[in-house]
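A single chain, nothing else alongside it, follows as structure tokens in the form predicted on its own.
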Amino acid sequence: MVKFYNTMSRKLEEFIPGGVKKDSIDEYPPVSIYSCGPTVYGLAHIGNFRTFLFNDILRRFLKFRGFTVNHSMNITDVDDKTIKGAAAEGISLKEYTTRFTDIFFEDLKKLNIEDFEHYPRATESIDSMNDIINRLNSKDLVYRDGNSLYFSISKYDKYGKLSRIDPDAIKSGTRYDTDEYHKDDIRDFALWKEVEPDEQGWDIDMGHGRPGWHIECSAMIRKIYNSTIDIHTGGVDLVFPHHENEIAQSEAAYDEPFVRYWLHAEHLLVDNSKMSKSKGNFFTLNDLLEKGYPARSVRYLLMTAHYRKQFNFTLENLENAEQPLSRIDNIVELCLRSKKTGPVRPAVKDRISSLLDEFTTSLNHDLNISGAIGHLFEAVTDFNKIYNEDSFSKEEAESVIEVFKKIDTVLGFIFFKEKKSSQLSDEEIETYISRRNSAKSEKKWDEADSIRDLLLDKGIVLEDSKDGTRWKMV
């Protein structure tokens, strides 16, 4: 049974998606999910990371327990940022905007996050803001000052239940027309915003202007699935305003419920603060990559904390990040080379139902994915137990990699390359480690430093270890 943390509810939920329980996960229609994306007014940082390799995890999760996706993350390319930097560079707001979601989606692809089946632009969906619009104004919920729309919030008696604000702190007439957040401010948000005489605006039936910032996602949504979703994902500093008044106007304007379940990841520290570019611990992928990180390792480290935990990000752990995934790496090159014939023995047999099991069951449970990774790497040790009794044969470690790639299919960190050539056989490297152990146990380290250097410039680590001497290509 999946099970999510609802923060309507504040508790743990089994996930029904489409609200009507079923027999079994085929039975479900496909589960409806929207994660905000990026404003694409500059480059998305380490912190963004988090929250989009989240979402990429719980959809890796549901298909993996065999639910069909359809997922959405909008492009938010109209707001009071991205207007601001397409005129300091005077530019067009698409040129601005395209150039950064351009590289938005080259990140993405560095991480292995997966394609989403929808890239909604909030440019693009005009036609879905003015039918809500229209819809509220009617229940008279919408009031005009100058060109712009508010929404009425001393009007909607249901406002507050997902942030829990005090509707009666509502000081009426109040409004917020600025795209920023404000903790705990109430007050009226905008639908519609007039536009300067030189900023871009577009029509709609109550007049000309662009988007307010909230109003974005409520359209784009509606566009895509028409009816309730599934689950909204977000960072916290979401739930209020920015999904407070999704809800509002979405719930009002089609007198149903607008979402099932919500998501909310928490916030990024790094160096145990907030990211700022005057502290010197802002960073953005580019920038890691130029320091000489993989990419591989930004993915692991970011996703190794569960999503509603605030998760302290350093240097020192990004670099220690290579060890872990190294000690999979040997595991999964030994069942590479693997020869001999053989059935599956009961051991390797076991421990890879265990691992299949301990592993959905964890990530089950909320999203428990540092529980799964440490499942993860208790059969890494046992496997490597089993291995120095007797190394695998070819069915055994084919079962073996079977499991690592279902387990990848969530996790998209472990590497399945092929054996690199070396001139070399590995009859060869292993009569060299004979001759080297030899050379050491007669305490000749001259020549056992002499074949650990001959082989390595061949291409050939050798990794010694209590249980014996291991060689891998590099």
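Form predicted in complex with adenosine monophosphate (AMP) structure, per the form predicted on its own context:
Excluded here are partners and other molecules; the one chain stands alone.
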């Protein structure tokens, strides 16, 4: 049974997509997931990527368990920060946000984060914002000040259930124009904001302006899913006010529950304080790649800690990540080199099945990734012991590779393909193969082996047969 810690109830709950329990996983409807994505006003830092990697593990694990997923991550391409950034450079909002959106997608690829089903843009969901605002207005929850529209918290008695704020602390009738503010200062928030004459704006029924940050996510969710969604995720800093405000707008507008499970990821820290752009204590992914750290180590390190625990980032930890990864590479390489035929010993078979059980059981429990990775390394130790007793047969090696591949559909760091510009083209691979063949025919075995190792290093495996040499990517 899959269980998640729901921020709404502050409890571990059985995960039931669609809200109705079924006899087997394949009877469930696709799991609808919405993850708050980046605000594209600069480069995302690896703290952001810790949260995006958590989203990746979540969707990969649900698929591993047999669910189908329908997952969205938005791109916040209009808010206080993006507008300010574009104005400072004297370029259009679109030009400014496209630049950072493109880099963001490249970084996701480099970290082997899967493609999600939808990447909605706030600026493409204005029609849904219009619908929400009209509905709220018809319920007398909207008021105007100048050309801005505000949500009246004091008229909505269910406000505050996610962050469990004290309703008495609500400062009735006082407003906030900025997108972000603190819990001890709860005020009415802007749904729609006045724009300066030279600023980009949009027209909705209640006037010209631009969206407040919170309504963007409510609108994109409505536009894509049209009713209650299963999972909403984000970093813990979004619980208040962002997610609280999303709930208020959506539930008041549509009179149905907004989200079934709220999952929030803890922060990545540096010297024990939150990594953030405003503090300047951040690394981008490219900062680390330029220092020579592989993207694979970054992926591994950022996902080793449980998503609800804070994690302190250091370059030393990142360097240390290479050691466990090479332990995995070594056993994979032993497997790829195992050629003798023979049966699969019970010890191998049993260890494979216990690894799968332990891995699944850990992740079932609120995505206990550190437990799951721990089980993987225990199994690597055991596979090495078995191998040292007597080397693997080809059949054993294949079954070990098979379980690693299965597990890697969740982890994504075992058979990680470094997105290097130095990746070999098909022609280059063929050239290496023919050089290796000549070396073999001249009985230069060392040279032949070193070419095979060089290719293996780049994830290319050679298979010799009487018809010649074929290659494949691992």
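Numbering follows the first chain given and starts at 1. In this text, rigid core is short for the largest set of C-alphas that superpose within 1.5 Å between two forms. Just so it is clear, the model here is predicted, and its values are computed rather than measured.
In the core-superposed comparison between the two forms, residue 440 has its Cα shifted by at least 2 Å.
Relative to the superposed rigid core, residue 27 undergoes a CA displacement smaller than 2 Å between the two forms. With the core held fixed between the two forms, residue 450 has its Cα displaced by at least 2 Å.
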